[in-house]
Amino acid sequence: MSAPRRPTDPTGLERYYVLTGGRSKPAGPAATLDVATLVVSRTGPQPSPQPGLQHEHEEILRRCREPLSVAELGAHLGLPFNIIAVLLADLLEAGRVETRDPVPANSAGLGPDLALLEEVLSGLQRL
């Protein structure tokens, strides 16, 4: 007779608990992350597997060779924002990634072309 099967967690909460080590929110510099924050890996082009890093940490490092927003990371990995933020806190603390606040276009003197926006709005209204 085989051992009784344990019911699976359809919500994924057990997986999230394991991924974050029971933490529900990030600490330190990752506490100020938002969905538009850009993340870039500080490792070389082919990050080598590191002891103590979970698969998701390695996947973040691989995907962030070029700057990627926290929202994009969450979409690629299929994880909610708070879980991504906790994983990023681990990588920030280890010095494996750095974060950059997105620069608003208006403050950089590169605001949107008003004429182009008016043309787009006009075209949408004609639909």
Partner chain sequence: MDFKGFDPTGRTTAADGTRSVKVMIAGGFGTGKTTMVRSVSDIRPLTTEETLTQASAGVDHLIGVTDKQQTTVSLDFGKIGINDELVLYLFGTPGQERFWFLWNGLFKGALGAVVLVDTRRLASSFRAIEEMERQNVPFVIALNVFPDSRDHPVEEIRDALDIPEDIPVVAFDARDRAASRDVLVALIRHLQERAVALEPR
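Which structure goes with the form predicted in complex with the partner chain, now that we have seen the form predicted on its own?
So it's only the chain below, everything else dropped.
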């Protein structure tokens, strides 16, 4: 009896290894993803099913019709941040998602974003 070429129900590290093709870190633009980065699926006609996309890629696309953070994706899919980031790298490369990093209080060279702080403050005061 020979071992299955690919486990049918991989768990833990094995499952991650299969999902990511052994990549433990995302490459390219996905390397700077943050837990609070918003992910939105790109709309428009897409070949479906697309070759090379795993079930988890499709799941991300489905959940991100409305913007969703990387942290939420991780929680909903039960996958750690770095694995989600690798899957997002694939989707970014395929042009299937857009990502938007959290807005910092200071953007380099521009100084403190007072308008943003005011916006957050008035939102909190309405709670």
